[in-house]
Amino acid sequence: MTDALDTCWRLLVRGAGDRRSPVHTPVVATTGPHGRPDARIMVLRGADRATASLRFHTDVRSPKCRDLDGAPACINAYHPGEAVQLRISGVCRLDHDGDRADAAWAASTPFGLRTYLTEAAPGTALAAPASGLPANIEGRAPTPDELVPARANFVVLMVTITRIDWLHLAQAGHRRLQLCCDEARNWQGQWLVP
């Protein structure tokens, strides 16, 4: 069990720090309005084993933010080189104005933050294909002064992990382990038929 848990965190931490890692862009699934499932690919920005949490960034104006705070989520990532699938369950919380959001904002690049400068909320209808960015920002990194209004749109999505379903695919026979985390951050494992 310990080796599988170590593998999970190694892949998640590497995924958060290496944009070439397949774990860098997992699918995050939630329940949307009226109980319908909703899934999207998000960039994994942080993985912290000590707090059993994952960090993503998003736009507070996005419709998904209405449904996320305090809600369950499922994150699915697959690393083909290691033949490992991670299905992670947890609870979401949004941090818009706190220290965590301020630190994440400060650690991000101006080019990465420019998405929060869109003039309308994500999902707003357009007459033609466009980025939604102001014309003077299109195709370049904004200056720190130009980014000031974008901070109001930036929010950190934290997912506190409650369960990881680890599946290792192998020609000799797959292996599957369900890892559950309690509030004290203790992990218990149960081997399952893959």
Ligand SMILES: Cc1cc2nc3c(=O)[nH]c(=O)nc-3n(C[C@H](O)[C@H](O)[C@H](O)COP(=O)(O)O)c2cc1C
Contents of the next structure:
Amino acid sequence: MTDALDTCWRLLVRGAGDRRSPVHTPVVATTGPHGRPDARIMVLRGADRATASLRFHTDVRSPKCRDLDGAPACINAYHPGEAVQLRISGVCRLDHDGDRADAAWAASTPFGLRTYLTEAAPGTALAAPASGLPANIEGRAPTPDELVPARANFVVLMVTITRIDWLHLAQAGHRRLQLCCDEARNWQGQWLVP
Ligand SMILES: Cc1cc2nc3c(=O)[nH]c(=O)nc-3n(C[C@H](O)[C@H](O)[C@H](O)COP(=O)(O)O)c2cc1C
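Since the one above is the form predicted alone, can you give the form predicted together with the named molecule too?
Every component of the complex follows; first up is the chain already shown.
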């Protein structure tokens, strides 16, 4: 069990720090209004074993944020080189004004933060294809002054992990382990038929 847990965290920490890792862009699945399932790719920005948490950044105006605070999410990543699927269950928290959000904002590049400058919320209907950015920002990185209004749209999504389903594909026989994490961050493993 310990080896698999170590592999999970190695892949997640690497995924958060290395844009070439396939774990850098997992699928984040949530349940929307009326139980409607939805899923989208998000960049994994942080992975912390001590708190069993993952960090993502998003636009607080986006539809996914509507019901996310305190809600469950499932995150799925596949690493083809290691033939490992990570199917992660957790509970979401949105941090809009706190120190964590300020630190994440400060550590991001102006170009990366440009997306939070769209004039209308993500998902707003447009008459023609467009980025939604103010015309004077189009095609370039904004200056720090130009970015000031975008801060209100930026939010950190933290997912506290409750379970990881680790699946390793191998010719000799697949292996599957369910790893459950309690509130004291103790992990329990259960082997499953793959
Ligand atoms: C490679 C890739 C990375 C993405 N990263 C993010 C991200 O970090 N945060 C985010 O909110 N959306 C990200 N998106 C866009 C989402 O997949 C999605 O289209 C958008 O957030 C709107 O989702 P919603 O309608 O469920 O709110 C990314 C899309 C791709 C293809």
